[in-house]
Structure formats: C-alpha cells, structure tokens
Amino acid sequence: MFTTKEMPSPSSLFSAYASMAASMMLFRSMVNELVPYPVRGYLLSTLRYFFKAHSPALTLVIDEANGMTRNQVYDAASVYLCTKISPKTERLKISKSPKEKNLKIRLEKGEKLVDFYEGVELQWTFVCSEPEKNNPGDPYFPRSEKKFFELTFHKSHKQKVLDSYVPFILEKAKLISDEERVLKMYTLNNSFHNCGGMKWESINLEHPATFETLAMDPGLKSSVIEDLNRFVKRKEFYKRVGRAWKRGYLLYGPPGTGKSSLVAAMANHLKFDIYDLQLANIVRDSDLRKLLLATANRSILVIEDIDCSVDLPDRPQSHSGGRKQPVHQQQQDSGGTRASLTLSGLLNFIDGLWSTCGDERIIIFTTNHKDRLDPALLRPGRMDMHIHMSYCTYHGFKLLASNYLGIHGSHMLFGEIEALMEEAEVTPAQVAEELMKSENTDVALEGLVKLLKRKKLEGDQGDEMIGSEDRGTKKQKTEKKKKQPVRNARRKMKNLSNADIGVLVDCA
C-alpha cells in the first residue's frame, strides 16, 4: 500500500493523463493517415468478433409468406404446435365452428413453448410485428401485421433439425389436417382492398350438395365424376407430359339449373376448398396474380358469371380492324384513369407461365350465356370440359321428389308430370321450390303439375308470337321483292346523263 507521502499529487496525475490522451490522439491521427479505411474496418470487426460473447444457440425464422406465396413450413408449424401446448403457456387463441368437433387452439403472439425431438430441445416463439408506414403522409393504412415463428436450438443440431425435424413437422401437420379437415370457402376482404392490401378470408363450407342429391343428367354426372377422379390421380402423368396439374371447367346454362350446386358437389367430392373470386374487386393484373398465388393447393377457384362480372378489356387490337375500343382503353387514350386488369392477365394465369405456380387446382367459370364469352377463354387447356346445365328432366324430377318428399317408388301423377316435362321448360330450382311448398305429397305434386301447365301455355303463346313475327317478316320480304325492280329502275335513271335520257326518248 502507498503511504500518503508516496501517493502522487493530483497535478502529476492530471499531467500524466493529459500526456497519455495526447499520445492516443496522435496515434489515432497517424493510423487514420497511414491505414486505409477498409483495412481499419476489417481490423475493428475482427477485434469485435474475438472479444464479444458468442451464443451457442441458432434461431430459424419462419415467415408466414414466402414472397407472394404461402410458406408451407409456417402453416405446418401452426398446426403442429397446437398439439404441443403445455400447462406453462399463459395465453392461447381458441375458436370453434358449428361443424367442428373440437376447439381449435393456437398460440397468442409472444408466447413460447418447448418441444423435444430425439433428445434435442427446441424452443418455439410466435411473433407478430406491426408494420410501419414508409411515408407518414400516406393516406392508406398499413397492411396486415407480419407473423412468423422463431425456432431456437443449439447450433450443433442444425443438420438434424433441417434434415429430420422440419420434414417430421410437415408430415405430422398433414396427418392432423386430414383428420380434422373442414372445407373452407374463401372470399376477398374488401376492407383490406380499400386500405391498399388484399387478403383472402374464409368461412366453413357447409353446403350439403353432393353428386347423389344433384338433379343432373345421369350420363353427364358420371362423366364429370370420372373426369374428377382421373384428374386427382394423375400427378405423375402431368409432370411427365410437362403440363401444369390443373383442370378447367365451364358451366353454362339458364339461371337455376344447378351450376352453384355442382361446384359445391365437386368440392365435397374431392375435399377441396373453394376460392370465390369476384373480378369486379380487382383493379390490376398484379393484384390478380397476388390473389391467385395466395390460393392453396387442392382448391377450386370459381369465377361466377364471367360474361357480366366485369368488362375486361380485350387484348390489343389494331385500329384498322374496325372493332370498338373497350371503355377502359378509351379512358386511357383520353387521359383518364388507366385500368390494367385485362383479359390477357387472366388468361396468362389460367394456362400461361403463372399457371405452374401451384398443384392440383381446379378453375371453374360459370355463365348463363356461353355465346357472349371471348373464344380465347373456351379453348382446351383453359376450359377443358364444357358442362351444359340444362332444364330439369324427368329423371332429375324423380331424384328431387325422392330428396324433398321421400318418394322412392312411383305416384299416380308421375305419368302426367313426365308428359308435361317433355313440352315445358322448367329449371330444377323451380321444381324444388314447388316441392317445398307443402309436406303433403299430393298437394306438392299438384302444385308442380299446375306450374308445368302454366309453363307449357306460356311456351305455346311464345311460339304463336314467333310464328306471327315470321309471317310478318315473310310478308315484308315479299313486298320488298315486288318493289325492288322499281327501285332499281329509279337508281339507274339517276345515274343516266342527259344525253342518255334523250336517246331513250327518241327510241320510244
């Protein structure tokens, strides 16, 4: 220990500190002058690496989205982790739909849980981060929050986690989803669209339609079922021939013939989710691509009433073709707002390069007027099978009578109904409505007979009107033919010169 006399004075300490500080500043100036900046940066980073504390843990970040598509690992982890919730977990999300047997449990944001796999401890954390606006003056609200999982474990187990644990989660989640699968129907959330973003939102698909209850021509129904079953079994075939694993169907026919019911029956038969796309809500081709890429595999994309859902601009046409420009193109030429949702953009996703972004998908267009559709939509590869949903047949009526009235045999009015159906056009929806009006079989069938007679009478009156119109048209054509020589003579007289007229008078 220093005695009081041996302790240096404050002035000497200050002088030593000042001398050392000056030496350090001089050394720093010399280093800045003599050592290039990149070398200084490398030396500093090397020093920080050796002196900082190194963690033995490695963290994998699993985002909800992978670019414009869903992250399959994120979805699998969300399903798998609900089976690993421990009593230590403090906050959980629970939900249940009417058709689900059990509660659906999910982690709340910020919650953690620990899983063990072959002796390896793995810690999961569910993170939700609020996005920030890039421009404070931006009138749009920020897009939906960013969600991701963090998976933390010891670095020495990296290969085991990547090569074994992650594939195990994917397989386990698939088995859980197949056991608890509830079909979903997705639709576009307009509030997200108005706020500058787009998002699919779902509800449980509880439509009871099946091929067994569908009032449809038996031969056509069988061909549709066979086509669907063949499609889902041909993954390797589509890969071998170099085609996207998808199938397109066009359902056309009068309103009330069961087009929507057929879509539901197809979904229930294949266990596919339905995405109901309303093109009127889409502004740009880029928005359409983002939405379609966000659809899952094993799904049915439905665009109903394609002929009147939106006025799609045609592909570029030459002005010399004499074809009227679409309204959107006219607005663009006149300096108006440019609408870039095009028929080309839709076709490119149906069978262009974008069609390969997904497997085992079905695309369905419905229309009441097939003749109004652009021929480009109808060719094979886009709409592979055209299904005509026609008026109700006698076979369809018997199926509806079995479903609604429980008639599995015959009835005294069936003969009259069969004869009337050969002469009257009535949709399955109209037949079903009549059968629902009474629980009494006789009363319900008598009401249907009255409807068929009324439809037959309306059809006969329509034929008479068409006949009278045809006779009137024929009469007008005859009178026009009689007057034609006079018109031709007058036309020739107008074209003659004065000299020609003088010759004609002399000859007379």
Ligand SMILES: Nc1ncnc2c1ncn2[C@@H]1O[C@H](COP(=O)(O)OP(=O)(O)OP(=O)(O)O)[C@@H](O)[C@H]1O
Given for the second form:
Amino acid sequence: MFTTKEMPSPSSLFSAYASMAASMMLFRSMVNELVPYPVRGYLLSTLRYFFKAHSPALTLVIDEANGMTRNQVYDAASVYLCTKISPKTERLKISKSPKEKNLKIRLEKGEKLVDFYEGVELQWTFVCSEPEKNNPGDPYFPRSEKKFFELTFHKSHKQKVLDSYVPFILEKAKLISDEERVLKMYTLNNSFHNCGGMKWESINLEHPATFETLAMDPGLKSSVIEDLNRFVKRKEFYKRVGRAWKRGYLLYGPPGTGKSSLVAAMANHLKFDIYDLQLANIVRDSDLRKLLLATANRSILVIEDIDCSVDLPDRPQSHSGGRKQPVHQQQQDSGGTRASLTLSGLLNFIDGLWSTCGDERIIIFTTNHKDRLDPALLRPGRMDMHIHMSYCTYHGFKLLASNYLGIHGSHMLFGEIEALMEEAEVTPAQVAEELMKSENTDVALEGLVKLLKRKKLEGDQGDEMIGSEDRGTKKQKTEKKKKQPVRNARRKMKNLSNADIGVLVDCA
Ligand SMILES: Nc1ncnc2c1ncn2[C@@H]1O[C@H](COP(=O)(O)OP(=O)(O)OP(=O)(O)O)[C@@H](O)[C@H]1O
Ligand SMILES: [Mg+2]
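Could I see the form predicted together with the ligand next, after the form predicted on its own?
Next comes the full complex, this chain leading.
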C-alpha cells in the first residue's frame, strides 16, 4: 500500500510524461533524418518478423486476374469448388444464360469450405474486397471489387499442393467445363447484304449421336475412339516432331451409313464445335482463307460430300507442264464463276498456314464415292485415317434394336434377320427407319424382315442382270457393276475378325 507521501504527485507524473514524449519525438526525427526510408522499412519488417507468433499454416492467394489476363487457377478453382459445396455452406450464387445447359453455381463472398486431397486438409475462402469509394488517382475509372480465393493448409504440404493439387484442380475444372459446355455448329451466313462478306453463324449443336448409339464395326469404332483420345493428349508430341496439331479423317461409304452421325459423335466425344464448310457457297480462295482463319481451336472442320459439293478445278493437268494454271486461265475455263477456288488452294491452305495458327484442329471430309476423289486428297499424309462406313451388319442391327426397341437380349426373328443380312444390302438409316415404324417389337421386326427380303431380291436380280448380256439397260448394268465391289467387300468384311479390320483402316 502506498501512503500519500510515497505517491508521485499528478504534476510530477505529467512532467515525466512530457519529457519522455519530447525525447521520443526527438529520437524519431533523428532516425528519420539519419536512416534512409528503405532501410527503415527493412528494419521494421525484420522486427515484426521476430515478434510475430509463427503460424504453421501457409495461405496462397489466388487473384481473379493476372494483370490484363484472367488467372486460370482462379477460374478453375471457382468451377471446381462448386462440386465441393458442403451442408455447412450458407450462401451460394446461381445463374444461367440462355445459351447454357445447366445452372451455374458459384460460392458467395466470404464463404469458406474444406477440401481433402490425399489426406491433406485444405481450407478455401472466397474473398471479395469492396471497391475503394474514393479513387482520387482515377476518378473516371473507379476500381471494381477485387475477388480472390485464399487457400490455406499446413506449410509442410506446400510442394504437394503446388505440384499435384493445383494441377489436379486445373484438370478437374476442364472436365467439368467441357461437360457444361454447349457445343456449337457453325454454318456459313450466305447473305450478300452483309457488306463484310461471308461469316460463320452459330447455333447450338444438339445432335444426339454418340459412339454408343452409332452402329458401326466395333473394332473400327474403338480404333476411331482411341485415335481421337490419343490425338487430344499429344500436344507435346506434335510440338516435338514439328507438326501442326491437327488430324484429318476421310469418311466414305454409301448414303445413310452414318457419316454425318459419326462427325456428330466425334464432336460430342471431344466436346469440339463443328464448322460445316459448304464449299458450294464459296467463290474465291481468299474467302476460303478468311473463313478458315476465323475458325476457333478445339474444333472440327467438316466438308461434306467433297466429291460433288463443288466442281473444284483439278490440280494442274499434264498439258500445263505440272505448273498451276494462272487465275485468269482458270476463270476462262470455268466460265469465270468459281474459277479462283481450287482444290489445291484448299488443301495447301489446310496443310499449311491454317493448321499452324491453331491448336487441336480436326478436319473431316465425307464422300459417298471414294473412287471419284481427286488423288491429291488421297495421297498419304493428307488424311490421317480413312474410315469406311459400311452397310448395316448383324452386329449393327442388334445395337439399333437395343436403342430403338429396347431389345437387349434376343428375339425369335433375330436368326432370320441375321441370315438375310448376309445377303441383302441395307443401310443403318434404312434399318433405323423400319425400327421406328412401330413401338410393337414384333411388328417393327417383321417390317424389317420384309425390307431385307425385298433388298435381297433386288440384289439377286442385279447379279443376274450382270451375268446376262441381253437383259437390262446399259445404265442399270453399270450401276450394278459399280455396286458389286462394295457388296463383295462387305461380305468379306463380315468374315473378318476385329484384328483384321485394322488393315482396312489406313493410318498414316
Ligand atoms: N451407323 C449408324 N448408326 C446409327 N444410326 C445411323 C447410322 N447410320 C445412319 N443412321 C441413322 O440414319 C440417319 C442418317 O444418317 P447420316 O446422315 O449420318 O448418314 P450419312 O452417311 O451422312 O448419309 P449421306 O451420305 O446421305 O450424308 C441418322 O440420323 C441416323 O438416325
Ligand atoms: Mg451425311
């Protein structure tokens, strides 16, 4: 206990405080004078470091933007985290634009959640800092709010998070975005009122064809899927060997065998947009170039019916001494209409400039008559894979029966259908049409049996006509002769094992 005598008087306390404050101010101004500003900052931060309680946690800050460009890790995290929403989450943001398939769910500011990766606990916080009200530096462009994620975990896992967890999130988010993505089908806008020339116009691609629903030889189907999967994974390979990251497919076969359906199945499998290039609408090579350069990465460029979509002037004829004809010469030759659009122009551009200014490009030509194609299109290295879409086989029929009628096992008419299919030529489109005619499986299959019998009869009559010199018109005979190799090839194919089918797929 203090007695009143021992207690310092308020005036002595005040004078002690005043002299201490004066010496502090003197000391501060001396330090400010003598120690340069950067050294002061360094000393302060070192002092702070020693006096701060050390935390075992490390926090990574993932900003929305990285200068002018978006931060990929931020975008990936916002997609990935919406799959990790826990029952504890209290606020979420949802949105949907007319072009999106599903609702978009995102975290609301301030929300936290916990994720576990290979036994490591990771805490995520979504932070939105309010915009600064007074931004005197730039009154016209007030700062918008700053958004970022904070990822906190034990320091000892730093390497694992950076080397493995972050790449895992990037990969996962890509898969989710691909799933959510609405594919587009681009066609040419042919309006001449448009002074900018021809342009691509897009609609949502909602073609339901997938590899599961496609009736084609199983061996061929899996080699196409494998080829596509290998292609999209080989970015580094293409770079290493110095090739443009593109792949070309030639689909050939009679009408209704599923060439266009295969294109849609490829697009759905890879989640690539489709550019449908109708050559008949293009007049000049320069227009073609412009259009090709306007196509995006991760897309499929399709040129359907290449043999008849446009009468492209062939490559230089022998009389021109192997040199390309001058443009004016070509114009005279073809009446000056589409003279300056040439097949060699198309192929050279596709192989050259176009393929080097984009990534993950696929180009597909389809034709009903491979034999009528210009050899320039068929030469090795031009199209990487030639895919033959054949008439419907029994295996293909069973897949269609399961898709259209829900018959997963067998049916009493299957035996007869199998035998008839050995003899008759029907396309999967014709089979599908028959199977759609009735919901009653017996009625639909009987309809198919009738169709197969009719086709078999037509085939037999055709064969007889070829054998006889006297019967049938010349035109009919030529038609049948043209079909004969296809029929023989189909019969041969039915007897081949899956391993043999690889031989029919020319892979460059
Ligand atoms: N292989 C198949 N598997 C499943 N369905 C098929 C198959 N082939 C054709 N179809 C059905 O027939 C319809 C027409 O087929 P598609 O347009 O793909 O044939 P195509 O070979 O492109 O014909 P074209 O040469 O006339 O362009 C498709 O919508 C599909 O319903
Ligand atoms: Mg087609």
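Note that the rigid core is defined as the largest set of C-alphas that superpose within 1.5 Å between two forms. If you're wondering where the values come from, they're calculated on a predicted model, not measured in any experiment. Residue numbers count along the first chain shown, from 1.
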*If you line up the core, does residue 255 shift 2 angstroms or more at its C-alpha between these two forms?*
no
*Exceeds or equals 2 Å, Cα of residue 241 between these two forms, core fit*: no
_Large Cα shift (2 Å or above) at residue 386 between these two forms, core-fitted_ = no
*Could the core-superposed CA displacement of residue 68 between these two forms be given in angstrom, to one decimal?*
22.4
